[in-house]
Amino acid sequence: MSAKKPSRHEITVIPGDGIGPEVMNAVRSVLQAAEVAIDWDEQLAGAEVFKKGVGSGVLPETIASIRRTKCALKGPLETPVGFGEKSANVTLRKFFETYGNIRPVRELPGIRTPYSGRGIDFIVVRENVEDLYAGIEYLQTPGVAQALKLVTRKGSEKICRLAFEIARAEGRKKVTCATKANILKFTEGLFKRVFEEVSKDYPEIVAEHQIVDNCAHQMVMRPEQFDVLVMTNMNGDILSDLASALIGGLGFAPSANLGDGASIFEAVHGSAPQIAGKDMANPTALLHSSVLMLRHLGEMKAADSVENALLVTLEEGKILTPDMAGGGREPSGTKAFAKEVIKNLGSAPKAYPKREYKKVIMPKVSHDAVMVVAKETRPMGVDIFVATAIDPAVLGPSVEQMIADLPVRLTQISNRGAKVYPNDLGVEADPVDCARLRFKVAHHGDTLSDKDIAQILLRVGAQAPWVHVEKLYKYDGVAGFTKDQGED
């Protein structure tokens, strides 16, 4: 009876700008070497696409490639200055929802860092489309700028799921959640309050929260502390660059991008163009990358042999590349480290502690719009942001004067977040161009009307342009707004 054949995967290959296309042949070369059935679909983005006038970076073909193959390996994409709309590599994680951005952070056999021997051995699970990388911003004056910071209830929750289970399917004991909460009480906050509700889901693994500035330096200070991290986006872009710090640098950082539809896989380093062509570049962080890849595909005996042939290379330090060689060694080419690796096949590292690796089951979460309903919502109030540089000691007195026939009552002006209309505390803020007015009901439970917010911003634009509005909602009796310094 024949041996069945290995089911063949179709993935799209998209081999980037700079160093891009010698690691990844280098790459495809070890997968190839260790008889791993792929059928690869070259497709392009980044500098050359934005070169041909496409401001996202990536080509129609490559999206179509992507939808049908629903898994990608990437190399690095140039973001360009002066020109292009947009990050290539953010338009295709929001392109395919690859809401979990998953970052390993290991000590890795031969490569020396002031932290080697500390077993260093964690997981950072970064939200990866929503928060400020929502990229919402807009200048309200010249100099005013704003960005909306965006953190949703099923993304959190996404994530949140995504982060416990990878500690399961990786057999780890502890997942922190790092926030901002005791600052954003209602974005940060609303994320580890979600992250608390998913724990009880999970009980046999420990949940725990930090603040994330305590976080970044418990990181330096004590890193082995650590089993999974899960972070709303901005938190987690800048933690997992600093985690990669502690095992050598971002040369060493693999990726993967998951998502419920499509999944991409990607070294996080630049492109590197100062070396491209040379055979200089370190491809460990893009063939790791695929170790990540091959387990979430399910290929989980070729991942350990990909990956234990890498950790040989290492562990001898026979063959590396000019960011490896040090210590009186002689550094080799990408080819040579390729070659290396696929003479290591087979082979298992001598003193590095083997993890046993199952499959990462995704999360299911509602794709329903509405996940939060409240009984009661009123309106009953709102904020407009104009630009002026009157002083709110005397705009203040001139709005009262103008919306008194009108069902509300202006409560303050606030600068930057801080009250200086009526300003009864004496706060010194430095003025800018640009102050938000909080309107409030007159009555306590009236709600405020369209039609009132519609005069309100006639009359006020006829003294100050409005440039941005806000309503304050009460949501089941609570307040769906923050105060600001000062404000009762």
Second form
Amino acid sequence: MSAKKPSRHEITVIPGDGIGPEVMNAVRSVLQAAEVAIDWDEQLAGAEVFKKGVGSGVLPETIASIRRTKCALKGPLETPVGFGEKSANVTLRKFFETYGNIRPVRELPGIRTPYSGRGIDFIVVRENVEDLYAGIEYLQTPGVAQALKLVTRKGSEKICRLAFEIARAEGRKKVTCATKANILKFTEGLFKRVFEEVSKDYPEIVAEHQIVDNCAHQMVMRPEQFDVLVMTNMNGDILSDLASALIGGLGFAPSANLGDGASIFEAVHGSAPQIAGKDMANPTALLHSSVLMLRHLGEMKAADSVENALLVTLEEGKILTPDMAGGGREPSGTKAFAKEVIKNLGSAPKAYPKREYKKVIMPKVSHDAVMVVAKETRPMGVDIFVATAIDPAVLGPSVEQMIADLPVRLTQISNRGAKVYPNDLGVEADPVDCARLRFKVAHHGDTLSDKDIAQILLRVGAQAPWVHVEKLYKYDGVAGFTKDQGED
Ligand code: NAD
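How about the form predicted together with nicotinamide-adenine-dinucleotide (NAD), since we already have the form predicted on its own?
Every component of the complex follows; first up is the chain already shown.
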């Protein structure tokens, strides 16, 4: 009987810009020495592609390759500074809906930080496609900018389930959800509610919530309390960078961008153009990212072997790149560091707690567009944002007169979220040239028709140009909009 041929993995490799090719070569040499069966499909993205005039920074061939291999190891990509050009990284993330950004934060042997010895070992799981980073922004007037914070039931469920699945795969005991649900009741509030709901399916794991600003404080004061953290996109972006500083900085931070279709593994750092081509770059973060990739592929033994060799190299500290050397130690180059890691394949660190890893099971969340259905959906008002600097004490009565024959009433005018008409509370606002006019049906329980909204727009628009319209809905009798400061 012939022996079963070991399965090979085809992986898209994007060397990237600046130090990218150097750290990628180092990583590929280690994986080759570790005898991981990989066929690399090398593809382009980043600066060179922008120079070819491709605005997304990613070639169609690169997209096609990732679609086929479902897995990419990527070097840093330069984002051109200027108007209109997109980040190639964001293009890739959005293209493959890699919704889960995973950033392990674990103290490294031999890397001295103010936190050394405290046993920091947690994972930040960040939602990667929604929130303010959906990139939906408008100038309401030349001086008033607005961004839409988009949080969905589907996106929240996917990332919260992924956080618990990662906790399960790594035998971790606790998942902390950090939100700003106390202020952003609909967006961050939805995320928190979904987290609480999902947590019931993982009874063996403790689920806790922290307000995100307190979480930032806790991360600096007592980071060892965390096990797995899950957050919306922007909170996760900021706190995961803070977290990497605790273990030595961005140069040591690996990351995975996981999706249902494809996953992309990369170091957190950028292309470091100042040291590019000088054999000075530290390949630790990309090598660690490749370890995450191996575990994702189910290559648990190879992942442990490469990780151990890296940890031994750092622990011994004989061959270190310039950013790690110091304290009288002679710095070595990227190539020498990779050679040392290869030499250490088969060894294990002396004093480093071992963790048993299982392959993460990617959660199955419905792909239906409609995730939540209301029995009754009733439009009962409309918010009309107008570009105007007219005093609300003048604008209010004038608008009331304009709509006197329509089945609506102007309930208030607000400016920067504070109610300024009627100003019964005496709010001392510092107004800007964009105001929100809130109209509600005149009789409780009535429905506001599109025809009436069109009438309001025409009439109000004659006095002050409207820039944004938002319908006010009640879903099963519950308001789908927030109140302003000072609104009853
Ligand atoms: P950077 O991470 O490239 O550099 C910040 C500092 O860290 C520099 O001093 C650099 O020399 C050092 N550094 C980074 N990685 C290192 C490594 N592996 N070894 C040794 N030192 C290292 O950040 P930046 O200067 O803000 O960005 C440079 C370029 O990289 C920009 O075009 C930016 O858009 C891009 N970038 C890309 C990614 C990505 O592809 N994921 C991430 C961040 C920045």
